[in-house]
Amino acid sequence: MTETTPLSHYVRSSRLDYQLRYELLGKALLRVQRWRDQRKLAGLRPREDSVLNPPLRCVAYMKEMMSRHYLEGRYANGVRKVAWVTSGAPAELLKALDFFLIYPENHAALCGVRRKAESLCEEAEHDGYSRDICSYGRTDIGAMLSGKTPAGRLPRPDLLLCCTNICQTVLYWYRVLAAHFGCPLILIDTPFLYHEAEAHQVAYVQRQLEEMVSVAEQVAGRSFSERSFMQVVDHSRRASELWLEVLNRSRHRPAPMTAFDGFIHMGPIVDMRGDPETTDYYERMLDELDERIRNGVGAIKEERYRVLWDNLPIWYKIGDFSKWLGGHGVNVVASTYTYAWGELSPMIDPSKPFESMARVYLHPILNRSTGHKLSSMQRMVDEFHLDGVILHSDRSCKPYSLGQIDQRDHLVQEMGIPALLLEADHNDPRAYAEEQSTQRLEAFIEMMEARA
């Protein structure tokens, strides 16, 4: 837009815009790619030289809800109020006043799975940021320096919401992002626990969402709602349940899933958390593992050992590690990284919503003690029947892989099972050895057999 150009027509060209390439032509060519996918699915049979069954017919509409997203985004500028947001952020008060969000971290997890990460991390490096910084941080900063990212174009944000309950390095990062895009940054700080909450806690971070109230308003142009902020916890509330259930069901063996399977399909609980088609899509997803536990149809086809996976996922190599554990009759079952969006679900109350909402937000997993993980996984060890556990010691993520070596300990010497620390990055592949990674998992693999 030039200095002469009215501002009223730069809108009415973001919502033509809007209006033709995501409402009528995005939804409608996504739609017809679902139903060819969906058929695709429907007509797979098991391969006899795959280690894995087919994949959940689900996939097609999650698939098309995440592409939908992004090509939302790529045209809401001038249409509705953007928002970057952490992933532990409490983002149902911006829902309720109707922001478009994005999720950095998300955004970034796809630039790892479609191997993009490592040159937009260089990007940034090149601009002067350490290689010491979080890759996520590194891939986002990298795609906002040169432009280039596998979603076709993110939205200039209006916001930024920043919440301290996943680490302090969102703190930088999103100071880097306010700078760059010269807007509002509001800050949500969570007191770290190391026990459960006391309630001057909560009071604290409640006080703060109620706070931000008058700064979205201003920057969405719209009042705020409490009923619509009910409804929003609400549709969080019963997405988050049913996410638990789906994860849950892989206490079933065979388990219908892999914990691969669980990294891929989080995508709408954390980008479209209290949006009513989230809590289809999982109610969708439920239904289908039920019909594959009732058939004795699981992820892999000859299930010998069950693991768990603690931290983030190597995003670059999920589908290397699901077929490559899976021919050693390995099923990664369970993973403590996709149930902080589930196990707090019990927390959330609609009738009150910002007490509940500043409870929940203080209990992240990554916002309490090591010694509170390690309780997590040695209750999923039983709950689970596990045989293993792999803890991915990630050397960006520091806060998730503090205490693992101790944790690592503890379960095998106290619980008796054996447990791997592999080393790598949940997003640059440039930690990640090959081959010393591949002869530490055969050595742990050679554990769990004499175990058995």
The other form holds:
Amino acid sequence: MTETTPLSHYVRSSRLDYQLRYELLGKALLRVQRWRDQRKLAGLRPREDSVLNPPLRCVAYMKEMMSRHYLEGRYANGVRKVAWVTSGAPAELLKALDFFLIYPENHAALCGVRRKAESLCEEAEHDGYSRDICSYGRTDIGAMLSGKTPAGRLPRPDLLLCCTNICQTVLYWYRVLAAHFGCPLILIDTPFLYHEAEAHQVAYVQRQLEEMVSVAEQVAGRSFSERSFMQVVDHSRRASELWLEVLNRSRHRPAPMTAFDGFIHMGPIVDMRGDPETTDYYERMLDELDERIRNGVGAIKEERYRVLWDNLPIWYKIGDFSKWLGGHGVNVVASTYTYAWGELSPMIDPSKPFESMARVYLHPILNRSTGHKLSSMQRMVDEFHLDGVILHSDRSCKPYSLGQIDQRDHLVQEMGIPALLLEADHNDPRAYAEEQSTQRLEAFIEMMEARA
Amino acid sequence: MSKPEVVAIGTDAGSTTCKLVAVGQGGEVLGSRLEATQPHIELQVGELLGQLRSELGVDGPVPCVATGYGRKLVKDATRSVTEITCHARGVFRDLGHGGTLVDIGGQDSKVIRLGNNGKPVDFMMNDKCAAGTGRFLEYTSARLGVPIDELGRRALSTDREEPITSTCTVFAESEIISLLARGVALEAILRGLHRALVGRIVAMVHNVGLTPPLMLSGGVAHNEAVRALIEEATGERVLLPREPQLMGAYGAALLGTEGKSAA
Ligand code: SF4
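Can you switch from the form predicted on its own and show the form predicted together with its partner chain instead?
Complete assembly follows, chain above in first position.
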């Protein structure tokens, strides 16, 4: 199985390669590409035949940032220390030690959007991994085994950091990675929260964060500075606050962006929180949203119904869904998923970096009770003035999908709004049935129509 | 006396049967068609539409609302609406009140909660597994050599019941074969089969929440054992519209008389 597959598709680059191909040429080319995109986007006018208004102009910057990130990854081995981390890992600690970070979940989502996930999942399945395993895990393991990735090439990890605050899948997944790459794995265990975290739970996680420093220092070959840690935490705080503001702009009617925009624009907050340029990016995005609000421009041309999305997006259907729903006057204005990267910002306190990081990484929505998710959803229905809720029942993500049947019932009975359970999978199109899903979505829209 | 004027036509192209209903100004049924679905739905619906139009003397254009799985294939449709809204509309018009509507079709089944104004408030569908649908009965009727319209009567003709434990249509078939081989009476097996189907439906009813009265539409509503066992399991009397199988097409036609507003 995995242990015996070659690592030949992971190559070490020379410093010269890194300087030349990434620092000099790569960055310049991406900048030129961004200028071109900006020009194109600036010239776009609403099209007669489109149900959507033109995309946000700032997307050109995001494309540049994300491409630059993956480009640097291609040449990072041998030049920077690389860590692979889970999406809910305390990455700030590693940033403070100048690690280059890869988020396999984000990479898997990229494969999903580019419709490459199915074949990568099959690579993993041929190697013996069950189809019941999360499709993010299968996509990444497939990419690891085959070396195939739409990102060109991923750098090999020197360190793995896994935090169980999203699910237990990542624990086993990262053990597979550790066996495959033969590198150290740091595991941060976060007790599940039925209510707010108790002091002893925070202390337990804090101790693990403090203890991981020495392992990370050893791999990094440099010493940890609390000052730079505080700085990174501060950038993280600012970026999360801005991201939350960005999302809350959709309380306006018409909403200046859709949750589908949010799924795409969340790349930097997931992959690059702690970097100053992420803060700059969301400031830019916020300005543009405010401009839209001032001009009364919505993300879709005719916003008749406002809807909440629960759970991960269906990556391979994002474009289709946003057009199809937009065409029916439905704007998915909010999602519990994108909110997860902003709602904890008030907990971040750079003056107590270890304690506040422990607190933040204990509280993600997936590490909390199903009742907590229900009340978040109910609050969002009120605050965003929503007409309905789509709960994506994600075959892959068990912790996110658990409790949705009851949550749906509560939303229907207590809030009196239509709520739809949509069965699919976030990355594996084989678990998605087009005709059945369309039928359910149409009936859901007809119910909102009947209430109007 | 001149014929009453056709105001709208509804088509319901389902996976098993294809239905058409034409209605007049007051929503009264003026004519209908029902036959087994053929592979080329668009041709079949076109043909049936032609027959209905000439039978009722319709020359000019009338609104035609399409529903059912083949709704997007109906070329002449002025609009397409899901079966949820159409069944709700048809049954509400026929029975006159809200409640819980169960529609068991050939290839899916749905439970729809209707508000007091007849509009659907919530629904649940089973369209991933044949075991809770008419297909389950069709399959076993073929396997046991009992005509489909006799299934219910024969199941009710006995008090003995052989539980069918397989949750899957295909596996239930092997179970039936082994039960027959063991000499179990056919009627007892039939009763067990109906119980299995009804068990799935009633679970959906409870999921959506049972608001009485309980109403039944779709082809399977003709099966007396399904009705009796649903009543037994829920303790509620089951109400039937006059033509349960035509309710989708009827509701579609009614929507056609109302212009754009749904339900
Ligand atoms: S199971 Fe859910 S939380 Fe875990 S990796 Fe998969 S998508 Fe993420």
